[in-house]
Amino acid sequence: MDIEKVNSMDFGEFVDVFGNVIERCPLIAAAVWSQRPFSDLEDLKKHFFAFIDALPQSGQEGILRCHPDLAGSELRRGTLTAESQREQSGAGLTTLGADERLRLEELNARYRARFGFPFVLAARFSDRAAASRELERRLLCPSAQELRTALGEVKKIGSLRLADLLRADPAKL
């Protein structure tokens, strides 16, 4: 799709299309609609990540309990979002062996008692071992710091999920 299609759509289909760029936030989408018209993929983006870094900090963390736990419990009961299914699965995380899985709920659940949201890592930059790594290794930042990189990571996610709608190149994000 183009970016003539984006700016001609109606409010109803943009945030249908758009309403999972940002982890289950069509309010996002719902927002950013009314910024157009947009010039390309980068004005879109830009206004999707503005968005979400004018919003206080409480929204920031609810942007981020909306991602679910890596390979976690909706993984197993099949309600991950149809783009964290595609994502997962395309680091591994819906393989794991019984001992893998264990281990990553046991870091899942100390990240989400340690921060208050879950761990959020854009899985198609990583695979199961490397996601099990960088979670073990941002368990020991700083609230702050972690708040900032978790957010970082939802902007590398919604930067491939637009790249994805427009086809876009993600290596020129």
The other form holds:
Number of protein chains: 2
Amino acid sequence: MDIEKVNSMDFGEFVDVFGNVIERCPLIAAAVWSQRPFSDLEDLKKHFFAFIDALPQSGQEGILRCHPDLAGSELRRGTLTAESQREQSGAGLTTLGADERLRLEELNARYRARFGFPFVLAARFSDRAAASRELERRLLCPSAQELRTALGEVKKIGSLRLADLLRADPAKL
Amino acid sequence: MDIEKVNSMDFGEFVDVFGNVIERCPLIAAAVWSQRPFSDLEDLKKHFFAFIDALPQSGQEGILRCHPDLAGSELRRGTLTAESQREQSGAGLTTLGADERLRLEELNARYRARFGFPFVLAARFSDRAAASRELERRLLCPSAQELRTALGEVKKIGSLRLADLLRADPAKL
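Switch from the form predicted on its own to the form predicted in complex with a further copy of the same chain and give that structure.
Starting with the chain above, the whole complex follows.
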């Protein structure tokens, strides 16, 4: 879809299409609509990121807390968003053996307890082995640094989702 | 449930329980968790409202845009959240005659076009006749005043939802 199509959307359509660019945070897409018209994909992305950057720390942590665990209970229960399901599936996280899954569960739980938000990773840039290694590495980082790292991952995920949507045929969304 | 129970929740449980206090904005509950422990219901409510008040105008408009129309397409399609369904049903908005429904639809559309967000009303304080009258009245208000009025309604809705949850048996949530 081209940017003219995006700029022609009323807020209902815009939130329907872009509401999950930031996982489970339709509020952010709904806020970004106030900034239309957009000149291109980069401009649209810039407004999503600016909104995130302007939030107080509690709001930035809140965004992270709206994300699912990697290979966690939501994946097992089948309650992931369509986007998360595709991303985790592509990284091989939907077909872990029991040992790998338990290991990731234990690491996820330690991470959540340490930082107060889940481990967020742009799974499309990763695979199951890299995800585990990255989780172990980031578990040792200072909190302030980890918040910045995690928000960087949120932005990578959002960039990929936005690019997918702009490439897509709007009739198929 | 008592406030000790609330304060004992990890962020996953807290977002599961309080994620729709502000309609379709789990980000807000997820952010409020950062402010625990809470002394009582009033204190919890205060943190929800403070987060809303601290958002830039685009974010406040974004909250409104996450709300459904009264007696609108989501009600007809059955895609309202459970809370909205109960509230609109209690106000008699689920059993409108065809004429009343078309009239409300037309007013809702005019309101959305004028303000860039949907008409939000704490339906539990209203009924179908009062809702229509209020929509007609608020259609004539200046934009800045209407944003304040609408956010006041969001807070009334949130207050009632929070009070319901604190009164509820956590085993039944």
